[in-house]
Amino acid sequence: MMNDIPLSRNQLLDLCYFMRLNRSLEDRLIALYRQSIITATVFTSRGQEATSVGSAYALATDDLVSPITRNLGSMLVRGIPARDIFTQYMGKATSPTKGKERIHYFGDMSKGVVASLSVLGDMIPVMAGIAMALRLQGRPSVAMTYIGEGASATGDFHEGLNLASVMKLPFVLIIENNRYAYSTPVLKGAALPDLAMRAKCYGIPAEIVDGNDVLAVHRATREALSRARAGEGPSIIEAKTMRMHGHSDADSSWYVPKEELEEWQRRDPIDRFDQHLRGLGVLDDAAVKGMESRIHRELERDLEFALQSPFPDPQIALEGVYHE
């Protein structure tokens, strides 16, 4: 574990508590989904928690950040409540889009959350063009987004870290490596073995940091933010990573060989992160199984909220589609 400037003890726990809130409650996700409660896919971050967790703990209040498919973690630690995902994904009225998407791309801008587009690698120049914005108005602000390893091969990520390390935007780009593109083993879809060393050919910073480590990916996001601020522009960091399940609910992770996963189990962000916080004497069984009926009792109270709520009324379809 890796973190060269102390957190303090409420900061250790509110990175596990988030953490264990994150896999929770793609759990029930999939148990919806499993159940035909919700019809929507399920993409889950099981095994990658750490680096959506880290990473926006990272971001002072007045940072921006839009999370994609496995960064619900980074909705979680911005104060999305767990009510806003169960609707949403439920397509009920109280949701945040009223019923019109039915999964979590969406945002919340007095959270500092930009709602993402589906096409992946698209919101680097749009986080690019929002870290111009911020600069325009003289605001002490950094933008953030992710991208998987497959989508770092798109047109939208070389034109927009171009755009954002010509102009020195104050922008912090995350590439979760999971080592699968779908079905695309890393190494079948680029040339280089560490993806970070593209930031070579903008000029610009980047790092390679154990993704399932949430101090080290806290500690290089916290640094890259810093040279943002300071008007260093932008930087890459690499998250090295597992994704421990296919690539949605749907389907499974039958071409991953069986050692792989198995290597990747034992190096699970959660775990990890429990024994390194016993060790510091932060953790114990008492707090853990505290922190696990708080999960429970919060996940219970909004998961009956979503199921409650009703479905929206046909109307509403045209309202909300033109500027009025």
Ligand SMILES: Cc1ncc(C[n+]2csc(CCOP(=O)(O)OP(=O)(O)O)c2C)c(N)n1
Contents of the next structure:
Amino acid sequence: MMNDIPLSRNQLLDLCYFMRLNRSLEDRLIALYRQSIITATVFTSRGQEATSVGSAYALATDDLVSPITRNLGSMLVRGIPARDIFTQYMGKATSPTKGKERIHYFGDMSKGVVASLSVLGDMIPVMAGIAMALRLQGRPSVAMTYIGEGASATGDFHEGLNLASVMKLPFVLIIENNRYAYSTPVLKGAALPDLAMRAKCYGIPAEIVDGNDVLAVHRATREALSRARAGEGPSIIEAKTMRMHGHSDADSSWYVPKEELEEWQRRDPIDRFDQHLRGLGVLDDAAVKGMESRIHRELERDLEFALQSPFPDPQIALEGVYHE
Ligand SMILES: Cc1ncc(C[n+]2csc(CCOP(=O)(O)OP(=O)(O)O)c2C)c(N)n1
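Given the form predicted on its own, corresponding form predicted together with the named molecule:
After this comes the whole thing, all chains and molecules, with the earlier chain placed first.
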């Protein structure tokens, strides 16, 4: 693990904190789902925290990002509080969508987070369009989004990237290759060893990174963002990672060989980064304990708020649906 873009001690600890927060929050969501306190499907990203956190941490304040299913970590890095996630999944009146949506597909433009669509691939043309708007407004910002390896075969992937590359838009796309699109293994969804190869069709740069190495993801994203900011157009980053559970908590992932999961468990992004930071003398047992109790306190407080929040009044069903 190379810290080749020098990050300060506090920045390194931030990455460590956000990956842990990402995992603890998702573990909490799963427990609430199993208790039927959350009744919407819960999509989590165990094993993929480094990809979301490392990439979002590279964004500048004015950049815009649209996180998708496995990118709760990106939302946390952008400052979305756990409280919004709990209330949203519980469908409470205090949630960002006031109970109208039940997973983390909501945005907050004050934090540079663009609400995602669940139709896979659609955010690529949407974010390419946003990149075009940023350029027309003369802003030095970049638009970034993510796509799973499965959805990199959609028509929208092609249309969006074609537009972004022809117009040299300030756009970064992270292909999160977690090896399975629901039960379809990567090699049954694409006749390519590396999905980054798709970039060749658009004449744009691509880089393959170890998606379980938070520093590698961060460095590659920083470089892609600065190319975009310098007017050099879009880039693709393929982050090789692994979904360490089913597609949602309702899926046992019976189709994933046990040995494959065991192999990836050894590459756990949080454990690896911990070891790296301990080697640098940045982290020790006391710091881990302190971080974990801070996360526990924050999650308890936000969960309590969500549990105490009311469900929405049916009268408001049509409010906020159309532009007012
Ligand atoms: C256009 C479209 N087709 C199908 C679906 C249903 N669907 C949701 S997630 C998913 C699997 C996606 O796999 P991948 O893109 O690899 O992302 P991952 O879930 O592995 O992160 C499918 C088929 C959808 N939401 N949109």
